[in-house]
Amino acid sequence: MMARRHILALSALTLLAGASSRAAAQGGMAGMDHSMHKMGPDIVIPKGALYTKADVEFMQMMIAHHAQAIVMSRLAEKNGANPQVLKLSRKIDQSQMPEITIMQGWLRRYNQVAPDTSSWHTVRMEGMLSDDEMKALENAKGEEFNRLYLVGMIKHHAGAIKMVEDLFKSPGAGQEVDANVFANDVVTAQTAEIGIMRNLLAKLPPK
């Protein structure tokens, strides 16, 4: 039974390994489930440009995960967030709608397919929200919306901080300018709001 197991085991390890060196070899993200993520054509990388393939897979992407945040923070108001939460909630959505546009436009200077922002319905990635728990998030209200919107957020944030990272491991990616300066600011904003979100979710009433 256990030389069973570490055949299995060695078989699935192997396997993983195939799929990180396919994508490697095609110069996409890595950390990135490719099998589930195809947002449009397959990309096509013009030979001498100054981008990559995980380039373009992390601005598609980030576009789904900024789309989700934004649907999540509108909830804010008809759910009855306190003060601070709510004031949380209208700067990220004022600050990922404009990035958004941004991203959109970086993929279309480039001829890259741009999503809109229903893409979040169809693409999950690291740290977005499942349909249960955004479908909690919907039926929140006061305290328990306030807890479950903080709670999501930071993993969502998390989330967004990880894309970055594994943006900047695969082989020259993050390094066109608007590229690496969106992705540093979107590390350097998320962090401090996670900071903030960690301390409104402190203060809290106990459950």
Given for the second form:
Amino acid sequence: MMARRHILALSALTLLAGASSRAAAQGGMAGMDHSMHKMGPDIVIPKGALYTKADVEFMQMMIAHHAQAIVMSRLAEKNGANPQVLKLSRKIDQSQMPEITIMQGWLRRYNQVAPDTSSWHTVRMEGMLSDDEMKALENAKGEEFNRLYLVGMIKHHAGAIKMVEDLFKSPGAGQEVDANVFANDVVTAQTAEIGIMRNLLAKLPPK
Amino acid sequence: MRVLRGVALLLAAAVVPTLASAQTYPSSKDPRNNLKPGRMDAGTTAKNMKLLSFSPKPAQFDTVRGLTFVNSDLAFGTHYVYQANFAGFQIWDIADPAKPVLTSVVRCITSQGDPTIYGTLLFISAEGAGNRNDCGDGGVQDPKDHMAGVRIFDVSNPKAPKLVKNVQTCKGSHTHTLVPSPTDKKVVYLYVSGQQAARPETELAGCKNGTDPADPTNSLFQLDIIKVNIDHPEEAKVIPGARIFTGLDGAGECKQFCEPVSARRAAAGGRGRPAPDPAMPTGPRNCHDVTAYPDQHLLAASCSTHSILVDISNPEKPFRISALADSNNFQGRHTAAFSNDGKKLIQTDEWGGGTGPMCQASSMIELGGNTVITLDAKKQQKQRAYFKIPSQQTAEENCVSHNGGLIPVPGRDLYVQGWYQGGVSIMDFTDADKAFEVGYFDRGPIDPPKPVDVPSAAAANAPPVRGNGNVIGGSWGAYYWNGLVFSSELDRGMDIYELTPGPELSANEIAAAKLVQFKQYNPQSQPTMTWPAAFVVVRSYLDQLVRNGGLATERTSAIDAALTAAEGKSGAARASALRALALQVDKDVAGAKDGARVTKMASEIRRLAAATK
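Moving on from the form predicted alone, kindly provide the form predicted together with the partner chain as a structure.
Starting with the chain above, the whole complex follows.
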């Protein structure tokens, strides 16, 4: 697992040439974590485009955000999640994987850099788990896993919703139809899942 | 590979369709699997349906990929079909349904464009952040030009529709549903479902986001209502909305605020008002869609985690009767439909938002399908059967249950609906515990398979994910109207189908359905279906008794013969023969396995006798 992760992280760095060497300090989306890394060459928005730099960054960053959620969810079976948490983790996995495809498709359609799923290793957005938190989740079993997963994913989802709020606050952003529909769908799906997770968390035995 | 696929198709075609009694999912033998891809030349397959005509999307809506120019929902009036598009709408003259004629195309950037026709007014939902008051391209440069709400067009001249009014709402309008005033023929209400957060007050006065669902100034936790005088659509305005979400944080029982609370008492922080939650409540704050059944004064609202039943006896003061959350499978609620008797509901789950391929062999079965719900005498909801199309769709096909409406076959509850690139499917939910498919039409994916190009960094043990940037297409909604099924295809155009008989749908049932005619039809504002007295109506019940073994074969044969004999007579002789037959059938009730259906058939025979002159 660890070896594999290193290889993948490496391939991500190769794919996103120079990604880690040019840390973001060049502005961009409000609320973006300062440790975030740039996704590649500077974003160029063609004249007359209905989307903005904030839309492009939103799509690029959300790919990493989703990818971490999928990694977290795929731990559930091995780590002995209870049946409800397992079902929810599968739902999140199966929901967010095609959403990554949609985001990559959107970026490619507009000739923007489309990060792959390994970008979650190098990008830290709102609500994403730290390396230590990820390690704790990987090592947790049973009830401890249920708790860490639910707490972590509630925070993770709240971060995604914050990213959408920030997107719509950015002048002119969120108008391109696919980006608009996608961003609203993220809020709808993840708001509902936060409610479900709060209920599941309340049902866990006291610590 | 090609050869193998051909063999697989042959094998699939050779499978004799059996009477489905239970859902099997997913079937590796379904004829819909592995259809040839293509935008205009995709492979097709059908059961109990036949494509009568296909009308391609007009050039005005056919310029770029993505959702900007996709078709959305349908509305029906006289001999016109109003087909909405994210960039406007088109009006089809279907006087000859085999050759629809494009009457007009209106370019007006208005995602998603959910349409409703009432008289000569066409209402269109506007939600996207790039919609402008002037319908123009290029997005919103100045927030005061932003249009989010409901546009009203005058379509009295269908060749030249005119924009009469933009009614702005705080959350915009993802969809809307028309409810006529029960007391004033000149007044209709639009229940508006907005999916977005409330707009800033700087953009639209009076809009406010808040966390207290009971706060009457909070625009977020509210079902918006627009009141329209149909003689003066330019005066249409937003009236105080319905606070149907209060107290839904959690299991979903109606414990407080099940009935309207006066705004004054609530604003004063009076008794019965819960303390505002410091965090955003996790219950629903929007519906995706609401379906009205005006004749029964009911509204079924599909609101995120909850199915909410609402009393609309007074359309200006709707209140919640009951709410049900799917706490087992976590389904989201998208669109509802009532059975004709109002005792059952369907709730669809648009898992993945409609743009994801959620009907693959590996997709979870418990998500992305239809849930049947029954209503008890107190209108409390109970979750029953679940249905998802049994085919294995590809990674290139966005697929999930979507919009539909009832097919008026007497004695059965049939629901035809679009499943995006899963095609059009007809579900039988007569038995609330055993929903099954009786027909379908499907095309292959618009896009061919793409090479694996998503690295599976996050997917240590999962199969590689295929495909990128697929064209979003398929059936947005499929509806039965006056004898035919209409489907709005997002990317390709409009389909019109005829129903064709088979073991699970008889010629008599199809003929009986054709007897139900509506001058106008908006699927989310459900009309009551009634059938005139007719031999095909009686024979529909007889066919159903033969199919389900609800009455002994020698009796169904005898009744068949008696009906044929009666039909051969005329006037008083026919009426007399029918009355005699009804008496015979009365006696069959006791020994029948499906006595209720036999009783219904007897009463239909009597009704036919009474109508015979």
